[in-house]
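Below sits a lone chain in structure tokens, taken as the form predicted alone.
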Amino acid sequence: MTITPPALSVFETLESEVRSYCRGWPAVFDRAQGARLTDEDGHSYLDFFAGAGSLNYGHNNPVLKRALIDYIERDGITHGLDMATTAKRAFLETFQNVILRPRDLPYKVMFPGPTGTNAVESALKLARKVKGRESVVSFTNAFHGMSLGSLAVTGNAFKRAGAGIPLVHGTPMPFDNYFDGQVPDFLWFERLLEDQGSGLNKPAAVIVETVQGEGGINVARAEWLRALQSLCHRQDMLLIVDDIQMGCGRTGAFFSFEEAGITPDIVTLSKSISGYGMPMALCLFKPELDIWEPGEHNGTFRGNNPAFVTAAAALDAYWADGQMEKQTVARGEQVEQGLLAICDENPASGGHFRGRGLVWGLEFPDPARASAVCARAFELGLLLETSGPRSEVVKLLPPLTITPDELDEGLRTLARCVRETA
């Protein structure tokens, strides 16, 4: 595919230098459906990015689009703050009946501002309010958002530096396998908690991703997560699972922590909870933690009613019968086999892979190789991004609704990119 980068335009002359994705994908996109986007020149791109995990059901999913159009055409409420609306009621009832009750999860539902970082901010505020302590423990290579509270529990040095002020009240601990199996799980963490001379203030909570997406597709073992929950219980700390990118079925089950058999005290969801790529976020927590005063955490756009409509439609369409989880696991096995073949075919690259469900990473010792693979993929009509602290991992995040043929097409293109960037 021959792609002509857009001429100097309003994007370069008016938009801030902070823009990023458009630099790696120099095209002006115009339409999208399913797992494909089309630019204004008619070039088609297979999407292995899925809106950074916000489009688990693909672009302009027809089932969700129909529900949204019907709602808009009947003049349904668009903006509602936290007022009671029929759209919110339908979502809450569907979420309770399709997601919470079948999993025996007792959570209350809070609607913070409609972004992932706002869900994290509300979780951190609530944990501190409940426990009366300031410190929160996070993990190496974590990513929890770009607002100040979320940055304080994020590991990436480049992103943290953008805060411009000291990021306090967050303490990092080693994520699973950080020491390559050389150190027993939580040895350092528990020693600090029990040592009165360690200097570690008693934490209110621990926040964790079961799979670190931006951190490099680092997958926590189920036994590690169970041990973390046990440690939190013993030490009177709340366990927060950030499921913003890995929830809504990305790893197979609706919640990424289900495989481990744990029940976090607080869970954050955003990205694909609306199902259609519209802003929406949830903070879920056990009922006994619901000590908020009315209006103590609010936001003008926390009542995004069109998102409630598509969210309810997505739950009904994809989670009522249990088939989505099975399909995602099968698609994940297809990706795993494809990545195994790529690594076997290119042993000199030193590449290795890891993942769960439909989130996978192909890591190279040389970060420049990962960037070159993604750049070549764009030229061939495949959207991929890098992740990891050095951008050393090629990240695969296709829609959950992608077909086996589309998945094979993308994996063949990826294999070609690895060969051609040797």
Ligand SMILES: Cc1ncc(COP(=O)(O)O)c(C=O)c1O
Second form
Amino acid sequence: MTITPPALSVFETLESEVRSYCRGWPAVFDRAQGARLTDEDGHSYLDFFAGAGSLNYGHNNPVLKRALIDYIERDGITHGLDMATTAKRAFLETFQNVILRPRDLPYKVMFPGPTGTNAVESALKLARKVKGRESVVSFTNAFHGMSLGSLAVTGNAFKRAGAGIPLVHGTPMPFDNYFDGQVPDFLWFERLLEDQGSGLNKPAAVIVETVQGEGGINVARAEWLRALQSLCHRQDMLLIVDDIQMGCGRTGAFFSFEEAGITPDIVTLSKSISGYGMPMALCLFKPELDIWEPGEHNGTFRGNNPAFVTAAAALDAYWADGQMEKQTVARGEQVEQGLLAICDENPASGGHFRGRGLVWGLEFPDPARASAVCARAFELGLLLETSGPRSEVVKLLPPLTITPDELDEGLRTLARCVRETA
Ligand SMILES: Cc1ncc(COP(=O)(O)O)c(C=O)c1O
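Same protein, the form predicted together with this ligand this time rather than the form predicted alone?
Following is the full complex, with the preceding chain placed first.
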């Protein structure tokens, strides 16, 4: 029988059974700074989770905190619907100058409701409106959010079942390497598109993550992404890249698709765009796709102005030069070396790893081993979560601002957890 510590009892008695992270991490967190959280009893935890990718610049980043405090103290607008505000103007100008223009990206910027799934819903809606078709192709093990439209293009059977109604107008296709390289890329997809007898409704768009975060850290090769873009062009389908988890520098470059040299028609961003863990989301699209009627996609909390303030401060502080990208690549190499050593030391575990930038996954053939590793990590003060269709992958997602020493500390703890769960 599990005994709930008194400090956690109100969560158990009052909060819904739907809660999840607090089950794996049974502590009451109180403060956080950089890559560390502290619980109310003073225990410290090293963060290899970063708010599921929402805290790329760490907890309570001092540069962003200063900008936020100054803004609040001068009574800057907090809630703004989509009214024009000075904070929103400063964000748009900074986003254009620091991110879009240097990358020669012509996108228009839309503010949907402030969560990832809102951005995905707006992207799907727009693609269907532009093409006048209802079907959208997604990929095996994709995750795009929990609202109905996003669930319809999400792979995970458990999450899909929660919808309670049929999830329609989405068709899954094999993600890169789904057949372990045994089948030529897009063989099935292209055949279905070209065969008038296939029964596939012509899709309006394809939605893809360049690295599937929730799906198990599956990394699409750059050539696969380029071939997907070319297939979309040939078949008159829009290419939507969902960069909600992998954007904002997680894989190195600001956008995760930059390495492949592609320009998606539509891009969704959320999670770390505000930089401070505050709700904010963007849907970016090529100007010729901007056929929305005013107010056709609305939402009360689109104008979260304090998030615009921290977002602009984060872009100025971390993206005005090329340092962030170089640092992430270097930190990623450190993680890769650490994971290599762990797998070499524990061949019997059958573990193998993959990743890009600062997102890595350590997969075990036995999902129980992955959850045992994460449970032991929590006891040792390291926050790690699992991902993948069977929760068989230990996911490493530290803040991008983590120091090499902290990274080393976390990797040593992870090595100990793998050793001790043998
Ligand atoms: C790729 C991707 N898309 C969409 C979402 C949904 O974002 P949110 O939970 O903010 O709705 C997530 C969340 O993990 C995600 O990783």
